[in-house]
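Take a look at this one chain, the form predicted alone, written out in structure tokens.
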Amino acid sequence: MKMKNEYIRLIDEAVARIHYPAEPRGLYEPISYTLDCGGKRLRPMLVLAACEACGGSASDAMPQALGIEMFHNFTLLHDDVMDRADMRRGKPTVHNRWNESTAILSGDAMLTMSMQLMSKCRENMLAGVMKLFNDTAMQIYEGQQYDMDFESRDDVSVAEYIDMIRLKTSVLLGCACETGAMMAGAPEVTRSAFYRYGVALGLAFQLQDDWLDTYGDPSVFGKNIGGDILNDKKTYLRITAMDKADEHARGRIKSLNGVRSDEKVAVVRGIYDTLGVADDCRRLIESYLDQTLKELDAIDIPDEAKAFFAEYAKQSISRRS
């Protein structure tokens, strides 16, 4: 096993030497302007250690782990364009650098490449692969639909809502894990395992997210706080905040849908201070991370492996950005 940092090296290089045909400019420019911005390396990272895990090597998984990194960053480019996100990790959105058509086409050629790269696996490994990557798929875009179809409800409940975030954002991490562990030629029963330690760090990685956008230090989480409660987005907070408050207090939260000021943000999460939903979402949070323990221990990977992984949960609900 290798530490973090040099997953991430190995990976960034990767990133490097995809090669881009010359021309169309316009088509392939924003892929590269895209994964050439960085980001936590998150999800190929996991591909990797999963693979060395279970007995491979990083080079056995490396086509994959850049499929993966390419079809997530193809989410973040429709994403935004939905959104009208004008910033993406410290720089101009595609559509805002471009405009919304070249992010929607170079997005639909970003997701045919991560298939192209994730089909390149040993004839009889890619069924499975690519079964994983499509079905996978499928459940982000529904995640998607979902937290759209939030937007106009009042009555989420907190169990939709942690179907919804472990449809858009966990899954994608559970596949991370299990092609890792299918690349080396593991048995079944532990890429499963592995699948289910990832959507669990998923669930707990998207609330840490939820938190640190309230309570996170502007100058340590790398943007303004409160952003979800300037958009009223329905995060794990809200939903149980409008679950505990009494008329009033319910009232006043909603009053302030549409509005963007400090002065919301200020009312709102002295709302949640309040209620104490900050303490129930840390507690939720603690809560995957026991999950992701259990079942790290019910896979049958070297000691090392175990202790990389374990380490590397529990530091992403500690992070502080």
The other form holds:
Number of protein chains: 2
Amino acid sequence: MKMKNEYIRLIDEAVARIHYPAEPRGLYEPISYTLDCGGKRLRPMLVLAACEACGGSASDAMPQALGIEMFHNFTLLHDDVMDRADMRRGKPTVHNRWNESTAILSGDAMLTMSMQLMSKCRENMLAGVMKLFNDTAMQIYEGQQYDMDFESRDDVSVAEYIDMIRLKTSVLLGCACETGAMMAGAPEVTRSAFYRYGVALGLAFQLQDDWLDTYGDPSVFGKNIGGDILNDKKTYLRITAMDKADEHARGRIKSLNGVRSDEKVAVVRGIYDTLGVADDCRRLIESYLDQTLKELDAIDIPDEAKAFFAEYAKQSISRRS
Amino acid sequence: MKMKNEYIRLIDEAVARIHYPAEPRGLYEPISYTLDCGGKRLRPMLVLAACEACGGSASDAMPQALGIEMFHNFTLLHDDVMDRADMRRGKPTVHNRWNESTAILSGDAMLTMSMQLMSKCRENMLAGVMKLFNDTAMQIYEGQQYDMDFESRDDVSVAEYIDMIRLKTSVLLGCACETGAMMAGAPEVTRSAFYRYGVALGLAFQLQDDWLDTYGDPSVFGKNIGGDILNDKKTYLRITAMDKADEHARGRIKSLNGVRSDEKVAVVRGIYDTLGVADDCRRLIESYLDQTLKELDAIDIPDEAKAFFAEYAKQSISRRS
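Can you now output the form predicted together with another copy of the chain? The one shown was the form predicted alone.
Full complex below, order starting with the chain above.
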């Protein structure tokens, strides 16, 4: 096993080496722009680390690491069009810097390029890699659809919310871990335990995102605090608050729908505080952390590798940005 | 070999049997809506017919026929968003009937579903099928990008135009034919000749489309005649006319850019007539027909199969709708 940052360095180098045809520029420039914009490189890091944990070498799984990173960036690109988001990672989004047609078409090309990268494996592995990847992609689209559906609903349950983030976010982390294990030729029992580790990690990760959006430290978070509250986003915090609140507090939150002011953020957070939903959220995050550790325990990999993935899960839920 | 209409009937039945999950409806309804809207089923028909021509059975290649039809419909769906087209095949487009986010996301899902369908083949064929399909998809995005780039250029050459329609339209017909041959286990020499047949057919087909848009019979064409002229679209007819015209006629066409009237259509068509560009177009179509027949001649398949594909190419360039 290498250090986390060493995997990320390898990925950044490989991303920089991706070859794009020179023409048509309008198709390929937005793709390299998107990939070079950075990001945490979390998913490809999981691919490489899972491969090495199972006795493979990082280079065996690099095409798949890049494929999953390419796919992830494709979903961000198209999601940003759907959400009309102007900025991503501190830079203008593609539909903002170029135009919407460019964002749609370049995103389509990224999805196909991700398939090309995933396909770069031994022939006896190809069917398994394709099936996992395509099934995961379908779940992610379903998650995005549910996320959009939730915007116009006011009766979303916690169970529905968890299922939505499982689809939209977590299964890709599961897919990343399992694909890495596959590339090392790990047995089915190991691969599926890695998948479950990744899914639990993804749930903890997304809930940590939700928590940070309301309770993060503005000086380190990187985005404005309170964006979810401002946008009336049905996160775990809001859904739980609406469940626990009495009629008065529920009415107060509803009455602020559509309002966009700092005062709204303060009022809604005050209600969250009174109801203790931040603690509920932390407890749920801890329970998903426990699940990741339990899955790791059962995997037949060296202790050093277990420590790597356990440490990574712990860091994910204590991160501040 | 079966009759053309028999292949189309089999495809329509298989399309009707595609299973979509019930939820989320917002994701899957637009997909079945798009697939059920019909269309010529040209591409899947070529897959099945090429498979049978090479000694396979239509059912061997049905998943790939559906995969290519699904892919084709995905490109139409996203192209309609980019072109802001409100109607397709006499029905509202997806972004018109639902909304743009739905059109983007359902299109993405169709691309992944097309990959799932293409993957349904024997494991030793999978790598070849994937490579051909993904390479073709990338070419199609490049073609769409060039098509959009041409809108803001007034110096597009005939060679550039032919290359654009080769990428945007023709390679998918080549891919359809070659995939069908692959599914029958045909040798490389047969597969690549079928590919070239499909590409030449696609060029003839698209040029026939261009010709019909200006010279078709309004009572059978199905769309309004003159749409390309109204929209100043750089088709073969316009590019050739601009090449052949004297300064006066060229200026007259340019002066009508942006104008939308029946008179404009009549004036521009009058200039085309004087310059004889319809004849140039018919000659080019005939030369691509000759190429399809030459490719067929060299393929080692039964005469009955050759006659099927020759007949199909001839019909394509004499069609009136």
